[in-house]
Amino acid sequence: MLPLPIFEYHKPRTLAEATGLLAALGDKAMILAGGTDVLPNMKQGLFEPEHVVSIAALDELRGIGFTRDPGGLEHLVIGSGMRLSEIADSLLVTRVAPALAEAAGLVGGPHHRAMGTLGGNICLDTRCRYYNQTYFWRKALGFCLKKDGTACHVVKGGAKCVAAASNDSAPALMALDAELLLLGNTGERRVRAVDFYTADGIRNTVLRPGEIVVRATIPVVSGRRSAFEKLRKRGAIDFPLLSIAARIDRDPEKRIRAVDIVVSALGARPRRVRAAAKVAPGAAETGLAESLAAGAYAECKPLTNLDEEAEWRREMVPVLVKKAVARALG
């Protein structure tokens, strides 16, 4: 068994009292929510911070509701806080935004998503083949780009860290356009789910020291349906081999007005199929989940930073994008 590295505990009160202590403690720190990928990366030598700061107990990060912007636009509005089984569960995300609940339904297992939050989720670092593991493991490959090592193990030479983005919620975030409200010790800022992420396996959002995602926001549109799709191994437990979020907007006549999926898993971040944007609005039905499907099998080229075959999973993306497309047409 892989104790647990010594490190101070700290458990704030409020909002403000947790970004304080974070900017006081610099990179000494490490947020600490669900704890379900935080602990076990600490656990293989992954993260080594000498302070952990626990907001799991913070009410300002909770709740699922909706609320109005000045024009009149109502929104869905999820705290960072949220447990991932309760967004699952909840009857107001799976009404506005099915792919979210869908996908906050299948992160792990039953006991990741009774602790595991949507901030969590959200700010879930990359995996690799060659990171997740044991020191003694990479020590024995002389460690790689993304920790302790100079060398990508994926591809040869390679400056950057293509470590794939695992995280199920943001394909559907960013499919939903979402935004987030970042809360950092300087104050407030607000990002959307697209501009989020990063193509960089190291540092794959636009994060700051310090800051605390605080809440996601959902715009409510009329004729919005989204589906999502996730390849694994196994039918629990295991982080995505590939994920699929689809969003499909209808005019009041029911006629398309606008398509968007976001494809995960294959590299750092996130990507937008871009097929799915030259869909022209009153497009037809008929076609459309197999156009879509073989547009992005051509722009899709996975990698081998995951355990199963590139090749597979690349084979997979228009089997599960047509599915997608295909739920969320209805």
Given for the second form:
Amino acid sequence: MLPLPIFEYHKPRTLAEATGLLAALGDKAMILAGGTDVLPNMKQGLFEPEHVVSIAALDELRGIGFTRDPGGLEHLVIGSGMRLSEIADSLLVTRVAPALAEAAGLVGGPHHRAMGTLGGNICLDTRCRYYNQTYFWRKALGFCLKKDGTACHVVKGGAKCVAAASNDSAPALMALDAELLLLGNTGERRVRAVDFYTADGIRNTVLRPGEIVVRATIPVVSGRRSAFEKLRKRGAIDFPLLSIAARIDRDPEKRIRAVDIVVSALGARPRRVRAAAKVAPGAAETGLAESLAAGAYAECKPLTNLDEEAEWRREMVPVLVKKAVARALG
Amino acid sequence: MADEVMKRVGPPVIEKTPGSGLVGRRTRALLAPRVTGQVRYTDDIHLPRMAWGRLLRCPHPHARIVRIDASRALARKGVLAVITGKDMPERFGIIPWTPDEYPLALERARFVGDAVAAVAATDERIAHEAAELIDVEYEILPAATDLDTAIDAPSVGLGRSGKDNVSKEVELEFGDVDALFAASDVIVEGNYYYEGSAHAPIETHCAIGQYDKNGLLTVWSATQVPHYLHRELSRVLRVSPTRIRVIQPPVGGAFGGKSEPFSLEFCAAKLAMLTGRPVKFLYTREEEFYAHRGRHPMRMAMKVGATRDGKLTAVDTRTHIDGGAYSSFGLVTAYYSGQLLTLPAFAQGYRFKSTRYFTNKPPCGPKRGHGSVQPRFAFEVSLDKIAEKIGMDPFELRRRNLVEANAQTLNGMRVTSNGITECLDKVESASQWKERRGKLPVGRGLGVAASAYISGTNYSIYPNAMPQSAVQLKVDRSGVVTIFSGQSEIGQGCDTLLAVLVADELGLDLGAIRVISGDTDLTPVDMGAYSSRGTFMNGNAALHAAQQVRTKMVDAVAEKLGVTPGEILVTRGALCVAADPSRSVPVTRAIELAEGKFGTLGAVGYYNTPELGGDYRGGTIGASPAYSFTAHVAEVSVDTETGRVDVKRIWVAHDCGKAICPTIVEGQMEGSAYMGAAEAIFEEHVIGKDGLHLGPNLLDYKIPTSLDVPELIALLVESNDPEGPRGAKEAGEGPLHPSIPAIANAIYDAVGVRIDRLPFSPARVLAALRDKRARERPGEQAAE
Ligand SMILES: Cc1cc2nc3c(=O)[nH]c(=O)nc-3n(C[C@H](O)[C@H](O)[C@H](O)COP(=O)(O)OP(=O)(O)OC[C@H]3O[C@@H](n4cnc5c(N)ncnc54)[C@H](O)[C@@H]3O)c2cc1C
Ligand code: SF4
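With the form predicted on its own already on screen, would you show the form predicted together with its partner chain?
Full complex below, order starting with the chain above.
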């Protein structure tokens, strides 16, 4: 078996203790939640933390419920320590944010969902077929920009890593207009999910070292429906080859008010489909799925970062967008 | 070699006894520890003071080793020893004529992942870290990382002569092929390609070496061939076989991937001898893909002719085989790629030429259905194409060309029992072929394919006159019978098979049977778990032994009851007078009586095949004492939008002669069909141009999850083989063969496209559908 390298393990009991510890340890430390990404990556030499700080014991990160903001708007709140299986099974999430429940339910296999957390999924490292390999394999290849090397094998001569955002929750949270609460030693910040991800494959989030994602807050909007679709080769276990969330808002008269579509597993940043933003209030529902699919097809160009069948994946963009929109339209 | 001309011991005489009713019953005995996690695999063994080994592997596809400097590794705390090729400069190989591997590469490393050095350290992590500290200077050599380069660039020099890359070439012809083609009404030609696949057992290779103060070397290994390992360890390490013991603990899946010696076994032994401590090696999942011996990539140009009324005329095949870096079983692979095609339905003329090439890739070898799964795909698809051309039902086409029971194949193979007709009938009716085919909605389709496979081969891999299989029995007065068998329990259930056969013969219940298998000190020689030989050969050996004990028990009981032995019937639990069952003696008492009459009880049984095979060079390769037969109907659903093929159901009818343990036979049938379906849809063992494996892990290499497995319907056919133990033949490999072509033919039925390249991935299916649309609407194509 590939052995884990040596590291020091910490298990803080409170959130404050955790942020303090992380601040003190600096970039030598790494957060461990369910560990389903951290541990395999450590075995492959992708992460080399000297300290591992487990946040598994923090009650502050647990719970699913509703809150009302000062403006009286209702929000679904999901603690980052919730397991993906808990989110997939939650009646509240299924009702208010079906795209997220579906996304959580399609991550990996049952074991990954039982261990993996929402926070870990939100902060999942980007993936690439030239990167998610053993040290031996990467060395034989000559390494790459993202780790230990200088060249990119996906975009030859490219100076930027385009490893793929592969977390299924990301497009769902973005489409549902979620807000993330981040807590560091110096205070907390609120960042919208759509602003959380960047186009840098080496580190594709705005999370600062030592910051912990505490929870995700999703507005409860009447007339809102959402759906999630995922492309993968097998019925389980596989990371997404495409990960698509669609959201449709209707007014009380059942007319379309707004549409959002986010496609992920392309490059480092999940892509909000521009064609969706252009859908005008009151737009007709017939033909909507088709036109959004065509828009998505024009905008989304999968790379060879995940496998060689980029062309097939591109052709699947409209197929999946159509399905997601059709389901969101109900 | 000299033994080859010596007279071999032939098969023993085995009586046809009625048994006591255990054969053919469904039983769970003996398997419970395995399915409840109580079985101890090699990696579960922890010995006092045990050290850990790790191999250093070459990162280049082809390189000369200029210099190895282990000083940095040896300086690391916890490192015990480092060895290189020079420590074991002896070639080995499973086929005695083609030894071309060193435990650690001596001068040249021939693929990314070839082992060049090994380290032993006090724990696994240190061993892994220390291997990275061994400095190797390489001189990069030109490489052939695909078949075309191997063919076109002989200068790479991977062949034995160093002047080409050829591993083995076989050319055979039967009948007047050209004349038969000339007399054909239809001829279909196709180019078929199979990219290769891996065994992917859940248990990766693992071995432990231990060298004790008596000078006894013990090697535990997850192997399918303890006997061969014993021989090769002796040769390579230059230790007398009398000082070596090989123990094969239960194996967690093998599928042919553990049927020859591997680097880790030699290194564990050598390092144990050097350090005086037990040393364990456990391959990582990645290393499993480098050790490989998976199914060969094959490019097959196949031509099949037939008359209008569905009589197959001739088959002509040119096959190029990508062997990877070493010979492995390659000599046999080259023969099997042609020799095993002539059953169950075949033509009157046959010519094939197969060339196996060396490439700078992980070595290929035997995977379940060795050598014959790829050509079976090409042939059964060819039959489907012919059936369509002449407007004949594909079942009917096959039926018109079947080789009969008790006949000879075109290439001189003796056929005894043959249940193919019943196999075809069963899958035809179970799938409601007649009612449903052609009437399913678009995107749904049915396909059929048939095949045959060997039940062991007539020669053991190294020529000798001795039996291929043997069993010893120890009979205890308490009523316990212990079976000592050299056969390898790798999850296929051979221990249970022996227990059932012996218990059935002696009237015992399964709880009274112990099976000790796979230990060269304790058990008699058996060649191993490959070529589907276990049931037939080991089973016969067990019967041979059990019947000797049975005769003594019957004699003793007859004497006691005052009747002749012929009047005694062995039933479950008691031996009785057939005509008057009230006069009986319990089995345990019968054992005591026999022991009192004859002395301590025990027996040795063996099996060897009769002389078989065609009278030409290579004519014995593919000759088997019995052939199993299989037919599949696959039902698929093809999503024309995504190209995804969903294999809904496979009906598998298999003639195993006699299902001694029906549940295990069905398990083999299902497992085989599933494995074939996986190769059809998902699995693809790809090495890139740079010689790097495309993803040596179970995320990138896609074995199906439980959600991807079709519904499998196993239909037993029992043709009662005259020479098989209680009529039994093989069931472990044969049922895999028709999966791929049945699915291919079903895809054609569903959406009208032929995909002659495996696997049938969504991208390929979608591309084929697009081509088809373009062909059917040429106007639109021009507009595009
Ligand atoms: C075989 C396999 C298949 C998988 N398939 C999928 C899939 O289909 N889709 C998918 O999305 N994922 C998949 N995963 C990845 C992973 O299982 C999930 O993304 C899971 O949700 C990660 O959560 P975790 O709690 O285990 O994260 P961890 O591994 O513990 O952490 C992941 C990352 O997030 C950071 N982190 C964790 N929690 C926080 C927090 N609260 N605040 C700040 N940083 C944090 C960690 O430091 C680390 O960088 C798969 C993994 C495997 C091994
Ligand atoms: S996209 Fe390029 S740089 Fe990024 S991980 Fe892949 S190969 Fe490396």
